[in-house]
Structures are given as C-alpha cells and as structure tokens.
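Heads up, the chain below is alone and in the form predicted on its own; it's given as structure tokens.
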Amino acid sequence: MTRELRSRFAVVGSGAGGAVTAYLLARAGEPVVVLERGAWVRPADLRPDEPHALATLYQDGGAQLTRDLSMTVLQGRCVGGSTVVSNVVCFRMPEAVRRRFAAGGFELPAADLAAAYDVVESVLNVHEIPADRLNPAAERLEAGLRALGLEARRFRHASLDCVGCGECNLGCRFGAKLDASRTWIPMAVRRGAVVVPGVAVNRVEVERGRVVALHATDLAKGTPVRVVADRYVLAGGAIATPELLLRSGILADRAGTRASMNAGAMMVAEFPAPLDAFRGLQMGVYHETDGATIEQDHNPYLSFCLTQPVGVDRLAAARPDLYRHLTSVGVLAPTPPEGRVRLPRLRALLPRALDRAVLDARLPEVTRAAMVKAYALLARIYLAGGATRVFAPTHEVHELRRPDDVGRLDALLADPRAISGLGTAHPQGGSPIGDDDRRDVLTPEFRVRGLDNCFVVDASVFPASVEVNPLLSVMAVAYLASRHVVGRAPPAAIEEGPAHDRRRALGLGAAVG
C-alpha cells in the first residue's frame, strides 16, 4: 500500500541547502516536510568508532567513486548530508569566484552574499580556531611556513563547547560541532517542519510544465512512498539531484553536465619526536598558494591508513610507535567544470543496488599540475619544519629526506593515477544555474526550467567550483534563494540554535566557545 504525504512545501534532502531552506519555509509559516535518505543520527548514537561511522554516516561506506574507479567522493548520508560529517570548516567564496559567476549569469550582489554569511555564520557560531583546540602537528606546519617566510593561517568553524577529540570525520558525539542536524533542522522542526528520514526519492512527476508529485521507498519498509505539495524543493547534493532530474526525464540533455570538485590528496611527513597529531582538531592550518590550498587534516587512524600510500601502512606495522610522529597535510584544487553526472549503461540489467548514478570526472591536467606545484612546496615547508622524511602522495613509498629531492614530484606525480588517496569531499554543478535558456538547468532565480513549481538548492546550482571548502557558500546561497522559494526576503537577522541560546543566557553578542 502506498504512503502519502501532503505538505505545501516538500524538500528533498536535509544537508547545507535544504536544512537552510526547509527552515526558512518553516520560519515563514509554511508546512514542509523534509525528505532524507539516510538516518537521523544524534550525538548519544554515535562511539568512536570509524568503521561504525563509516557505514552509518557516508554514502557507500565512504567508498563512493568516481565511474573510472580514480577517485574517491566522499559525501553524507544521513540527516543533516554532509556536513554532518564535515570538519564544518568555514570559508566565505573568493570575490574572483564570485564575479566570473556573474558573467555567466548567475549574479549574487556583493553586498547581498556579505550578509547572507554574516547571518548564516552567527548561526553557526563561526570563529577562528583557537590555539588551545589545534593539534599538535599545527605548530610544525605553522614552523615550516614561517621558515620560509609564509603565512600560516587558521581555519574558521562552525562549533561551541568544541573538546578538541580529532573526530570531527565521524560525526560529533558531544554535540560541538554546529552542523545542519545541530543547527537548522531542529530550528526547523521546532518551528513545525516534519522531517522523515529513510525516504528515498525516486522520480518527480511532471503533468503540463508542473511538478505534480513525488515517488519515493521506504527504506525500512520496502514500500511505496507519495509526496504531494505545492512547491518542491531538491537539494539531494551535486549528484543525487541531476539524478533525480536524469531519472525523471527532466531536462536531460542537461541535467548532470558541468560538475566540478575541489580535488586533493594527502602528503605525509615523519618528525623525529611524538607528534601526536591525532590529539586536537583534525584541521587548523591552512596556506594559500597558487592554483591551490595546502590545508591540514589529519584524520583518525583508520582514514589516515585508507588514503596514504600502502608502503607507509606496512611500515606502521613493522613499527608500532611509527604514527605518533606521523603528520599528514592535503593539497587543495578546484577542477574546471567539466564533469558529469550519468546513469550507469545498461541499467535494465543492474540490481538495484547497484542502478545508481555516478560522477564521471578525472583529474584535469590544470588542476594536477597546480596539486603537484602545491606538494612541492608542501614537502619543503613541512623539511623547514623539522621533518626527518616526507612521503611522496604515491601507492609506493617515495621519501624526500633533502629539499634537492623535492625536484622528484614531477616525475612520480606525472599520471595523476600514481597519486595515492585521489579524491573529493566537495563534488559541484550538475544542475548549473544561469541565464542562458539553452545551456544553464536553473534559471537565475533557483527554479528548474520548465516547470513553474520546483527549484534547486544544493551545491549543484555552482556553474563551476567555489575553489574552497564549500559548506558555508551553499547555506549562504540557499538563504538568498529563498527570496523566490518562500516567496519573500528572507530576515535580516536570526537570533535561533545553540549559538545564540548560548549568547542570551552569557548576556554576549560575539561568537563563544
């Protein structure tokens, strides 16, 4: 039997874009139902353990690829997507994005996009990191940098009460982190939205230029699920919704095209005494270069094995002591927009587990060749810094012990297949937005062209790639979108969640914690 559900307002998807949105909906006083695919996991569910967290909180496990098996996508799986299990790092988008964004059509007012962060960002309590909360490992890169007579600079993010564990990968069991399940969605809720997770939506149906309908299955049950409502709303990420549009026959001759990422990979460096880099935040440390950004992350134990070379594993095994010294810094770089979502071929012969879509995107040459100026330099800021050795990215163990080897990166780094750990958290586009009927999915105001009555709003509405960590942009773009999905200016100011529960009860107006 067939479950239906009626709202005037349906949202598929509960990450960046549609927790903003379904909020704002609710704010405005009108009825919205969220849609998720995955669970909604609190704190109290989740231990520290990665292979728990793993296959609760990420799509495939974390083991999400691209179609030619290159490279990983990591995304979210659970109410609240990805930024649940996101650093919640916090970069406003670089004004050059912005403006070649506006030549191609999809203009955001400088002065607008300002005060959408700022109001988004009082939300999310968004502040600098503070010393006492950096892992030890920060103080070496910090050291390299300043040897070489480079800026170090912290990251911003999204967090109160934060206790410093380096978890922030596998969700946060004591609540610090400020994501969209901590923040907007209970905002939404206590404001009369309905959230149902385990939903799964399979097409849109379409009468006469208007969204009529939603399919979906109950994930637990098996069964049949029917969404009506008045407006509809995806934001299932940059590849769940150009596959909801490709799978419903919207548009496709478009749906999917123009994806892009922030593509990068791990270096590792050894330091003669105990780093202890897993106590402290994950990310603390950051650097801008050309044509990239070396950030720190070190991951949990688990993740820090999967995407470093396998040499450097079996070297941790034959010395037990051997990660304690180890530190492990990314390199950063958006890809052009030249990706695609696609349908698998063949799909009438698949399972259904397998019937999914996938992103077909490979390292372009522009953006290896910016990762592997960026590692160069990595590798002597990281020799500056007091490392005895720095792995080489590569599946084979490759050690620069001399800044005269550095010169090597060219040529072990010359096939981007020889590059260990490849992958994405931040897939873009797919349902690009713009003011050419003939080329963009969206039209300048967030609405699917064609259909009077269903918008996007969701890292996929990027024409390109916003070049840094993505989060705050795509709730700060779903807080102007809603001028025309609410149907009114979003407000000037909101004073709701932890954050500001927090500053009301300390008598403060600044960020705590």
Given for the second form:
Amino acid sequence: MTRELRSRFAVVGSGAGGAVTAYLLARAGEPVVVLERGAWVRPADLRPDEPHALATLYQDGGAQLTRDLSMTVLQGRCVGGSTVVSNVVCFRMPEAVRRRFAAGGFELPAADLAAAYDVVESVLNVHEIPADRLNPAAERLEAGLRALGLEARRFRHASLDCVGCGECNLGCRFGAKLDASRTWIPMAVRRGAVVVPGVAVNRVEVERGRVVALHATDLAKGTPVRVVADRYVLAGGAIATPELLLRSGILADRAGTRASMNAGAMMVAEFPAPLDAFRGLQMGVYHETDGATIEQDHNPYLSFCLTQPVGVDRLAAARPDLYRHLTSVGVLAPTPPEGRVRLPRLRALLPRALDRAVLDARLPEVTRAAMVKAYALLARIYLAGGATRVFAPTHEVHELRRPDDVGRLDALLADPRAISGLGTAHPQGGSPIGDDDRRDVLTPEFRVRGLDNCFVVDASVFPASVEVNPLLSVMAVAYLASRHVVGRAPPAAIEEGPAHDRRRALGLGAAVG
Amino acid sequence: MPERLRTAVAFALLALSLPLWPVALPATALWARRERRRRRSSGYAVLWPSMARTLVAHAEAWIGSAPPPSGWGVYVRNVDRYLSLVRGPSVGLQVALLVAMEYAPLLTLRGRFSRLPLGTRRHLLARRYLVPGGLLSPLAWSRQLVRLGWHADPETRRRSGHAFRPEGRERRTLRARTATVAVA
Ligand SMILES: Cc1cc2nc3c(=O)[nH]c(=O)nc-3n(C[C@H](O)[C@H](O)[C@H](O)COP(=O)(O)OP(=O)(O)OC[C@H]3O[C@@H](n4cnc5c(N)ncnc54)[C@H](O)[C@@H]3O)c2cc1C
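Take the protein just shown as the form predicted on its own and give its structure as the form predicted in complex with its partner chain.
Entire complex below, previous chain first.
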C-alpha cells in the first residue's frame, strides 16, 4: 500500500543545501518534511571500520564512477549528506567566481554573501585548525614550502572539540565535526521539521505547471511513498537533482547540463623517518597556485591505499612498515562546466539496478595542464621538505628522487587517463541558475523554470565550479535562497546549535556573528 | 602472436559464433543460477564461488603472490562483506565487473583470467588494463576491489604500523584539551 506524507514543504535530500533550507523553513514556522535516501547515523553508530563506512555512508559505496569509468565521484548518502564524510575545510567563494556568476544572471550581492558566510560560519564554528591537531606531515610540507619561498596556509575547518583523529572521511565518531547532521538537521528537528531517512524520491509529478506530488520508495520495506506538499525543494546534490528532473521529464533538454567539478588526485611521497601521518587531521595546510590548489590530505588507511599508485601496494607487501613513511597531498583543479548528467541510453532494457544517472565528464586539457603544473610544484615541495622519493600520480610506480626528475611528469601525465586515483568529491552544476530562459534550468530565484512551486538548493545550482571546496558556499547560498524559498529574509544571526551552546556556556553569549 | 592480431582474431571468432549465441545464452543463465545456489553453501553474501578465484588471481597479479597475513579466505570475505553492505546499483555493476574480469582475456585469445600463469596475468594488467584508453582499461577498476579486500584485513593494517586513534587514555587526554570556539 502507498504511504502518504503531507506537509507544507517537502525537501529532497538532507545535505549541505537541504539541511540549511530545512532549518530556515522550520525556523520560519513552516511545516517541513525532509526525505533522505541514506540512513540517519549518530556518532555512537560510527566505528573505525573503513569498508563499513565506505559501504554505508557513501553513494554507491564510494564506487560511483563517471560514465567512461575514468573518474570516481564521491558523494555522501546519509542524513547530513556529503558533509558527514567531508573534511569540513571551509573556503569562501573567490570574488572572481562571484562576478562570473553575476555576469550569467546568478547575482549574489557581495555584502549579502559575506553576511551569509558570517552566519553559517558562526553555526559551524569555523576556525583555523590549531597546530596541535595537524598531522606530522604538515610540518614537512610547511618546511618544503618555506624552502621554496612559498606560502603555507592553514585550513579553516568546522568543528568543536576536535581530537584530530584523522578519520573525517569515515564520519566523526566523536561528534566533533560540525557537519549538517550535528548542526542544521537537529536544529531543524528541534523546531518541528520531520526528517525521514531511508526514503528515495524517484519522480516528481507535475500538473499544469505545478508539482503535485513526489513519488518515492521506502528502501527498507520496498514500498511506495507519495509525498504531497505546497512547495518542493530539490536538494539531492549535483547528480541526483538533475537526475530527478530528467526522470520526471522536466526540462529534459537542459537538466544535467553545465556540470563541473573540482577534479583531483593524490601524490604520495616517502620520508626517511617514520612520519605516522595518520596521527592528526587529514587536512592541515594548503598552497594556492595558478589554476590549482595543493591540499594536504592524508586519507584514512584504506582510502590512502586505494588512492596510491598500484605499484606502491606491491612495495608495501614486501615492506609492510613503508606505510609509516608515506603521506599524500592532493592537487585540486576546477573543470569548466562542460560535463553533463545523463540517464543511460536504452533504459527500458536495463535492470532497475543499472538504470541510474551518471556524470558524463572527462578531464579537460586546461584542467589537466593546471594539475600537471601543480604536481611538478608539489614534487619540488616534497623534495625540499625532505622526501626521499615522490611517486608520480600514475598507475604504475614512477619515482621522482631529485628536482631534475620532476620534468618527467609532463610526459607521464600527458594523457589524463594516466593519472591514478583521478576523481572528485566536489561535483557541481547540472541545474544551473541563470537569466537565460532557454539555457538555464533555474531562475535567479532558485525556481525550476516552468514550475511555480519547485526550487533547487544544492551544489547543482552553480553554473560553474566555485573553484574552492564548496561546502560552505552551498550552505551560504542556501541561506540566501531562503528569501525565495521560504518567502522571507533569513535571520540576521543564528544563535543556536552546539557551537552557540558552548559559547553561551563559556559566557561569550551573543558576542558572536 | 602480436597483441593487436590476437584481439582481431578474437573478435572475428566472436562474430563468427554469433549464430550460436541463442544456445549459449540459456546455458549461461543456467550456469549463473547454479553459481548463485552454490553461493549459499559457500557462505558468501554476494560473491559467487567462482569469483573468489578471480579475486585471488587478481590480487596475486596486482599486489603479490604471497597471500595477505590473514590468508586468502579473509581477503575474499572482506570484499564480500563490503559488497553486501553497499546499497544501490553499484553492487550489480561490481559483480558484473568480476565476471568480466574473469572472461575478458578471452578477447585476447587467452584462457580465463584465474587459469592463466602469473606472468601472463601481470603482462595483461600492465599492457592491457593500465594502458589509458585501452580496450580492457575499464577493468583496471578491478584493482580497487582487490586493494579493498587486501587492506581491509586488520592484520595487514596492523603490520603497516597504522593504528586507529585516539583510543583509551590518549582519547581522554585529547578530549581534555581546550576547545576552540570561534568568536567573530
Ligand atoms: C569525501 C568528501 C569530502 C569532502 N570534503 C569537503 C571539505 O572538506 N570542504 C568542502 O567545502 N567540501 C567538501 N566536500 C564537498 C561537500 O561536502 C559537498 O560539496 C556538499 O555537501 C554538497 O552539498 P549538496 O547539498 O549539494 O549535496 P549533499 O551534501 O551530497 O547531500 C545530498 C543528499 O541528498 C540525498 N539524496 C539524493 N538524491 C535523493 C533522492 N532522490 N531521494 C532522497 N534523498 C536523496 C543524498 O543521499 C545526500 O544525503 C567533500 C565531499 C566528500 C564526498
């Protein structure tokens, strides 16, 4: 039998965009139901078991691939979305990106955007990572950067009482990471929002220019669920939201277009003495360079091994303690919005399990070139920081032992498919906002063109990559979108959530924000 | 025989055998059913017993011919456990991938992967799977399942020197440190 859920607002997806929207709706006194296909995982449910975390917290068990299988696309699949498995390092959108968006009709006035970031950062307790939470490789990296006269910057991240365990990507079992499941979601629930985990929305039903219902499945029981609301907010992320539009036959000519990402892959290096880089936060320092960012990122054990060149597994099998000497740093570069989210061809012939949208994207030459330049710089940084050998980010082992070896990277990485572990955790676009009625999926008011009562608020709204780690921007933009979605201006300050509670307990009261 | 010629001949044979496919398909379906039934008795949740052989053959070729510290059984069970926990379509894809991994060498006029000598398997991975844009390059993804099974072995992890942290006393000490509260 079909279960029916009714509310004034229905939000699909509980990640960065959906969670903020749900909170703002609940705060405005609006009844809201949030539908999330993943499970609701509390810190006590989490354990240091990587295969379990990959399988249960990530979309497709962390094995979501682009259409030609050349890149992995990591996304979270649980209450809180990707923020739960994120490293919560926080960046504001670069001014050049804001202006480019504005030129295409996606206006984010500078002062409003800055105020939105202030409010979101106060809820997430965004602060520079303290030195005692860094992992030991940060010091080597800083030394290398200093030796080359380059700037080493410390990430800002969203946490409270972080113990620096180095397992952010497994979900925070200490409850210290201030992801959406620790902030916006419980804040929304406290104000009356209803969160329904384990329900996947499959289709949007439209009648005469209005959404009249969502058709979903209760994944545990395999039974249908119908959701009826006055207004609908799609916040399933950069692949699922365009997929939902395509599946529902909404703007099928353009839904899924202008998909972009920050593409990246790790470069691994070995140091003479054991580093034990797992002792501390995965991400500590970074360096911005031309067209790419060099970001320290020492993954948890299994993910680290999954992203190193395969030849390193062979070396480590013969010399098990090699791992203690290794660390990794990622190079991250934005792609132009040339990708597309597509449904499979010949869908009717496919079993249901295989009938799913994929991101059709390759690494464009401009991004590859920027990445290779950044890898060359990173190899020099590593060597200047004392590394004995740097492994080129290729499938097989190619060692760079002296600065003179670095030039080999051009040839080794001439073909983007030669880059090992290439992928993204930052897919964006697919439901771009803009002022072009024939090109853009969303109006500048976040409304799906042609539908009165349907909005999109997630990373899919970006008409191009935000070029930095996007979590904070998705939340800030969701905060600004509330003017249109909720129908009124968002609150000037938000004084609730774990960070505010702590400030209050410390007597810092309303001095925040 | 040169690699290209091998592939060309394999495809020619495949095309020539087209009329036999209607017979082969029901036979394949029967074989798949039998494998699924045997799965139950072997105690796997997702893997078919023949896939265990494929996985071991791939691990020997990708990583090393000696088994991981806890043995091949634990390695295969690690993969099975992971696949059994994943929700969504990728499980079907990964199982299909395992079947493809086993039979793909037929496209180069060789036998099934798990029956090939180690040297030939390594040669195939290096020359066929890891070549960007190569015919079999999508199958290079197999290394991720192999590495997952291998490194998920707690004993492999322990020997590498990795320890999940902080536990016990260290956890309490870290907890006691002053929290950072951002104040604008
Ligand atoms: C491993 C990892 C690390 C990251 N680290 C950082 C970082 O340090 N800093 C940073 O800025 N960014 C980081 N990101 C990226 C950041 O988390 C995302 O950009 C951001 O969360 C995107 O927000 P979103 O609302 O678009 O989607 P998500 O946060 O992905 O949320 C979408 C949610 O919708 C659900 N959903 C989708 N479709 C449906 C459906 N049909 N029915 C029901 N539910 C559905 C999904 O299960 C998911 O929970 C990271 C991402 C990953 C994967």
